[in-house]
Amino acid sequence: MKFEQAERLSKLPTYVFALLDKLKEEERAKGKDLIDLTIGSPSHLPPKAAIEAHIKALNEPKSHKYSSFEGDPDFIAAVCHWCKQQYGISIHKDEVATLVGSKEGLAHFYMAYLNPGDTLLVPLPMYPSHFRGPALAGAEPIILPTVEKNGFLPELDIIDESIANKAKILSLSYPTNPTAATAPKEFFEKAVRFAKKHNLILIHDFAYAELYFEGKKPISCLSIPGAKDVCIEFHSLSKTFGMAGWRLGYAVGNKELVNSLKCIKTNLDYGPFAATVKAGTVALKTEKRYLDEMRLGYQMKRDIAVEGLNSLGWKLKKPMATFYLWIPVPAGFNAMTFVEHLLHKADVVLSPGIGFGDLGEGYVRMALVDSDEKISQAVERLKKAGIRYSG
């Protein structure tokens, strides 16, 4: 029998992550032994505090009913005070919605404000939740491209009237995956300018807030005055606390926006499992400590991978934020051959560019979130199969 699938799913672009874990299995079950940094899924462990709390809470009967529509008042009190303490912002208790990780936010809330036909700007290289969710509410992205010479940020200033004013979302994310890059404040002022001069919903992704280095903090959009006007920004508890697969983070900002994304959820989900909130809830009162290893850990990756990588060629500068790095592939190569290059004669994988739209062509991603050992080790098997740069 033949089953004809809604149109939607048709007009995704391909899925070349789906092809890379075919390859994968290929060469596992040759007994090959890889080192796969493909999937962004953080290498260190919640805080201990928040494992123990999920334990007990997993005993709790009330923990296995459904989980409210407005979600847990503590987790949402605790969202405030993490917010205000971090990024300095204001929060109040109506303007945050429990999420079962951010992706799942971002989905559910392009579809809640776009219909088919509808436009929004979205810079590539981009994580794909931001080009897919749109194709699945019938959308088109308009896409702004970004470089590395301008810090992979989207020009908005060249932007043409027509289209600005004809689109409703314009989103971002800064610190960026994949590229890792970051947004000064100026950036954020102009897209904040940017978007009540078009009457445009400001999506900031900000999954990545507290993995950055050297002191070089990020900041949150909605710090910028007036930003609650028009901005629903996201956060994620996985790269933060380790607990990819725990599925939590909030959403916060314009309250208009934030019950819209609440109103479609409560057609779709109860919410995360509520013992997993309880843990939440004791993550986001972690000791400064935790979050300081954390990401002294990720720096040294960081500076084995770059330096590694430089000795082979490559000019590679020390990202200021998350684990990745984006990496140019040498001449004669795309980024899937490039993927499949590395596979055969290296035994590592890492991403291809493409996953991140089009415009990621000619890069791959290398996720740090292996042990220092097996970092160095992935390097050490590039320089014994000759890989090298040559731009």
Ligand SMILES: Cc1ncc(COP(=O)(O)O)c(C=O)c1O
Second form
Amino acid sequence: MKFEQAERLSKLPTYVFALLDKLKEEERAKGKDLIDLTIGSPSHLPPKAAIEAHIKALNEPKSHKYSSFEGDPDFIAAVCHWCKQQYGISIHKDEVATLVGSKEGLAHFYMAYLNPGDTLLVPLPMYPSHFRGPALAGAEPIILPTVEKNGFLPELDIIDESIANKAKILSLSYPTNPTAATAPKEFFEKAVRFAKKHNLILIHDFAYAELYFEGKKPISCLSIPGAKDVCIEFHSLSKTFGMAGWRLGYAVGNKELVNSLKCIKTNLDYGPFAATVKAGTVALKTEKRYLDEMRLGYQMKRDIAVEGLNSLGWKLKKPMATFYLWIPVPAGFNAMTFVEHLLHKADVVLSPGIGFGDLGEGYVRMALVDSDEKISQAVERLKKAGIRYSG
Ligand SMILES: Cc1ncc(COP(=O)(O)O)c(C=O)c1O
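Okay, that one was the form predicted alone. Can I see the form predicted together with the ligand too?
What follows is the entire complex, opening with the chain shown before.
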């Protein structure tokens, strides 16, 4: 039998991370004890009270029913309160869509607004959902290159008018996975003006909203006056509360955009498991101390890794947000050959930058999501294997 996949699937380029999984599997089959710093799955645990709320909800018969399309009112109220408290943004209960993680929400939002042949503006390097999601909808991402010299911010001023006018969406995500870049208020102001001028939907993926260091708190795009006219912002409980496996997130912002997302979702799922939503509601009420400790934990890992790698010749700056390091590869390698070299010579696995778009070539991403000891050990393994950076 020959099954013919839909074009939307067969035209997708190979997922680099699936390839990497195969390589890891082969090494593990040989008995290798790998230090795997590829996937951005947080190492901190959810708040205890959230776990307890989940267990309690599991024993309540109503948790096992289909969830309501409108979402759990307690969760929605907690989201509105959280958004006000953390980001100073006023969100009405009708401006919230509950998501099975923000990745799901992003992919479905792109489906809700993009037709085959449509275009959207996407800075690269970027989290793959922002170019693979549109590709699944048959749309064509127009790449806005970002480089370190410009703080990994796209230059909106130089985009051709006709390209901007034709595009339907501008996608942003600060702090950024994989580059760990952050964006100042002025950039968001410019982005909102740009979106209004060119009649663009402005997506802001705010998955790393709480993962910042040294008091440098990232801002919500919705905190820019007038942003709600054009913007939908995606938030995630995965990174904030160490709940990546639970699958819970939400989108807030322009009501019409939120409603389109809800509409497409009513045809595809019933939302997250009710017990998970109850736990998420409790997580959103967690004391400030939990988040402070979480940030300090990743700051320590960041310092160990940056200082360790810099002792091997790199000249990395300490990122002010996310738990990623965006690391240039030594001369003579490309992203994938360096990943393979690290895997075979040092038993350390990092992500090739090309997984985040072509402009990630020449870089690898280290996710600081293991213990401090393992991160030190990873650097030691590089040292022992004679791996250094010499430009
Ligand atoms: C920038 C960014 N957005 C969204 C997501 C997806 O998060 P979630 O677990 O909420 O689906 C990730 C996960 O790594 C991410 O890095």
